[in-house]
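Taking the form predicted alone, here's one chain by itself in C-alpha cells.
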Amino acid sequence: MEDLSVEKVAETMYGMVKDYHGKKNLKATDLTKAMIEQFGEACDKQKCKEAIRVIIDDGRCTYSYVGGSYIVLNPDYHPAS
C-alpha cells in the first residue's frame, strides 16, 4: 500500500469526523494517529497534514475552537449532487 494517496487519507479522515460528529471532538493529532494506525508505514504525518488541508480547503470540515482546536463538520457544506 505504498502508493496511498492524500485523497484516500482525506476521505478516511472525513468519514471518521462524520462518525464521531456529536459524540466526540477530534483534534488534528487524533486524526493523524488514527490514520497512521490504520494505514501503517504508507501514511506519515506530512501526508496527514496534507489530507487535513484537503478536507478544510474543500469546505467539508472546519476548525472549531472550544477550549482547544478541533476539526468538525462544516454546517454550511452541501455537496453537489
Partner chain sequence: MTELKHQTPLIDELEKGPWPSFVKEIKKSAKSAAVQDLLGVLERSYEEKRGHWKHGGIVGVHGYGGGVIGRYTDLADEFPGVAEFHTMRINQPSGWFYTSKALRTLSDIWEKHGSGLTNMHGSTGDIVFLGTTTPELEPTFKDLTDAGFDLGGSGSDMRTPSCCCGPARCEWACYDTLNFVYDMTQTYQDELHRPAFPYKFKIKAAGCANDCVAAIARADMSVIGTWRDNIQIDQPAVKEYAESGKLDLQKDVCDRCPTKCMSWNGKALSIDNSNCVKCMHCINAMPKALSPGKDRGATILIGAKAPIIGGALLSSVFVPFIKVEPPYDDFKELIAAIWDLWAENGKNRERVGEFIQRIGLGNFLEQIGLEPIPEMISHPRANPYIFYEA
Given for the second form:
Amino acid sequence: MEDLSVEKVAETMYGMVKDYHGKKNLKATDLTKAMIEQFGEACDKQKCKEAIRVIIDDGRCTYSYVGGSYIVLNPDYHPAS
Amino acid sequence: MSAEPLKRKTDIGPPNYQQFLPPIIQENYGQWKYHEILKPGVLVHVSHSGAKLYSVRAATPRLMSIETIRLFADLADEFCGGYLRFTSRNNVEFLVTDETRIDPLIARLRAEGYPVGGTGRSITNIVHTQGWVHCHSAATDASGVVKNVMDELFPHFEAMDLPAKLRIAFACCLNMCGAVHCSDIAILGVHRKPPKINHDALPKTCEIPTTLASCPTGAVRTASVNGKQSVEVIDEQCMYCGNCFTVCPSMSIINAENDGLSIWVGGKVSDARHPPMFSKLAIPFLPNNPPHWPEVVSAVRNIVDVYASHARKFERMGEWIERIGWPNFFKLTGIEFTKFHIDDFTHAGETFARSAQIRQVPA
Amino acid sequence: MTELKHQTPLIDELEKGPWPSFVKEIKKSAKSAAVQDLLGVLERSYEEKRGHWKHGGIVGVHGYGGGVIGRYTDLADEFPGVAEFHTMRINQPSGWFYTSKALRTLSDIWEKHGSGLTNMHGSTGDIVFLGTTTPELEPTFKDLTDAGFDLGGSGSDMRTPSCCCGPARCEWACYDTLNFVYDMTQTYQDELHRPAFPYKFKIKAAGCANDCVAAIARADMSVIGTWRDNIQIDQPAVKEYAESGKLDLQKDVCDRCPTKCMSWNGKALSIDNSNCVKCMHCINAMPKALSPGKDRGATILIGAKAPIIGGALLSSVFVPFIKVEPPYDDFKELIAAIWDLWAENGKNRERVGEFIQRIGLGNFLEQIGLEPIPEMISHPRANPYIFYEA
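Structure of the form predicted in complex with its partner chain, given the form predicted alone:
Next comes the full complex, and the chain you just saw is listed first.
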C-alpha cells in the first residue's frame, strides 16, 4: 500500500476522465475524492495534486473553464506513436 | 508538440514590488506621518523625516492603448524619475518629489487629454466592466455609459465640492465584475427576458447537471426535446441573471429590445462612521440608448444633484438616505417607487419596514 | 494615423467630451488588424444594442488552468480580425507600483503578440491584456515570464490577490499590505494557476478600515488593518484644525463618531479608546492631528461576494485582531483549514461565503477549529430553532 505511485494515481485519474467524457465534467476535487475512496490510506490530497499535475503537464488532459474549472480530455493530445 | 519544446518558466509569480518603489518611498516606507490634499488631484505625503512625496492623480479610461501607457512612461521619466502607480479606481498617479514639477505635469496631462482630479470630496473614476467591447453576457456597454456619465459629472472630478466622496461603479450584468453592489451609485446592466435555448447545440456545448445547478431560483430543469437531452426554463421563475448562459453557451440571455440598465444607490465599503452597506434599487429599468444614453446620464445627474444639495458634510449617499428615510429619497429625487423596489428573494422580509416609526406627511 | 477600415459614426461620438475617451484609445492601437475589426464589432453593437462575443472555455497556456479567458466574436465572417480575441490576465505588482521601464516592457510584449489594448487594471487587480489569438498565447507567456511577469488567476482557483498602496504611501496602513500580498501570491502559485477549488477564492488586503480595495465587499478573505491601543493625538495640531475654521470639532468629528467616544472642550480632544471601533472617521477628518495607535494588526473577515449565485454577501468577522508579520504562518494555517473543508464539502461554484451560510457559521467554526466569539455577530440568534447536540 505504501508504494502507491503518483503515476498510478495519474493513470487511474486519466481513466476516470476518459470514462466520464461527454457525460459529466470532473473537477479537481471530484478526482481527488474518487482516488482517496479507491486507494484508501495509501492516497492523499498531496498525491492527487501531483497526479493532476502529471496528466495536465504531459498533455493528456487540460483545464476547461465554462462555468467553473474542470479537468477534461485535451482535444489536441496526439501522443507520439 | 514540437521536437524541441520551448524552455518554459512557470509559477514565478509577479515581480517583487520593491524594485518599482521610488527611492523616496524606499527611504520612508512605513514612516509617513500625515497627508494633505494640496488641490484637486494632488496629494502630499509627509514623512516623519520631513521628506515630501507629491502624488498627481489623473483619470484614465481604463481601456487603454499601449501608446498611452508609453506616454505615461515618458511623462514619468520627464517629471518624476520614471515612477508611477495606478489606483484601485483606474486612475494613474505620478510620484513626484520636486514640487516645481507638479504644475507643468498637470498641464501636460491635461493637454494630452488625461485630466487631474478625483481626490477628497469629489467623484473619481468609475470602476467598470468590459461591456460590448469584450463580454459575452453584457446587457449594455460599459465604457460608453461611463464615458457619458463622466462627461456630465466632470466638474465634480476636478473640484472637491460634494458633501463627501461619491463612488460610482458600473457593471454590465448581474455577475458584477466590480464592487458595484457597495457603491454610492451603481449602474447595473440588466436582462429582462428568459434565455433562448439552442436545443441543437446544447447537448454538445453544455453539461446539464452544472447548468441546472447554476440557476439561483431553480428555474432550469431537464427536458427531452426532439428526442435529445436538453433543458427548459420555467419562465415565471426566471429573473434573467444570465448565470445559466455563463455555464452553458447555448442559453443566450442577450435580447436587444429588452436589455437595459438599472440604478442603485447608497452603498459603501469603508467603515468610516457607518459600517459598509449594499447599494439599494433606485430605478429598476432604463433603456439602452447608445451612443449617449441620455436617460441614464440624466438619472445619475439628478441623484447627484439632489444628494449634493441635501446631504450634510461627511455624509455619504447611504448615510444621507438613512437620515432622511427612503420615502424622502423618492420624493426629493422624483423617482417613482414601484413593486420592483420590494425585495422578494431569500431574506426579503428583513427589508420590510417593521416599525410604526414613520415620517408622517401633514395633510 | 492609421487609416480605419470601418466607418464608425456612433462610437466616434464618444471621442468628444472632457473625460478620456476609450474610443480614442482603441483607435490609437488601430495598426493592429484585430483592433480595426474590434471597432467594427463595437459599432455594430451600438447599432443593434447587443454584444457580439462568445465565451470559450479551453484555451490557455500549457499546464495552467487560469489566466486566459477565451473570447470569440459571433461575427467572425465579417470581422475575421477578432475571430479569436482572448484575454490574458497578468499578475500585477503589489500596490500597482511601476517604473517606466516595466511599463514599456509590458507594452512591447503586447505590441508584439496582441492587440495593444489593455485594462490598467481589471476588477480583480490584474493587468489585463485584451485580445489575442490562440497561437500567440504561449509566446506571450514566454516573453512575460522572461521579463519577470506571470499570469494571474481565473476560474475555480485562488484569484490574484490585491492590496492598497499600504505603508509605501499611506500613514494609515496598519500592516505591510504589499509584502503580505506578495508573500501570499508567491506561496500559493500552484493554487493560483491550477484550479482545484469549488469556485474562486479572493484575498484582498486593505491597510485600514477605509478599505481602498473594497476587500469587505469583494474578497473571500478580507484582511483589514486596525489597532488595539489608543489613537495617537497631537493636541496642538487638533487645535490648529479647530482654529482653521475648516472643521467644526464638535459637529464634524465628535458627533460623527459612531460610538460617540470623543469629546472636545474647546482646548483638548479626549477619546474613550475602549469604545473606539477604529472606523477611521476622525483620523480621516484630521490626518495631521490623529493617527492609528502603535499596536497595529488586522481584522480577518471571510466570505464576501457579488450576487451570483446565492445573493451578494459582505465578509464577516473571523479574527477580530491578529498581528500581520512574516512569515504569516497564522494566516496560512487558517487558509489551509478553510480550503480543506471547503474543497471537500463545497458544491461546484459555491463561494466560501455561501458554503458557510449553507452549513452554518457555528458548524464551520467548529470544523476549522475556531472558537465562536461575540465579535463575529451583530446580535445573537432571535429564532429558537436550535440544533442542540445534547
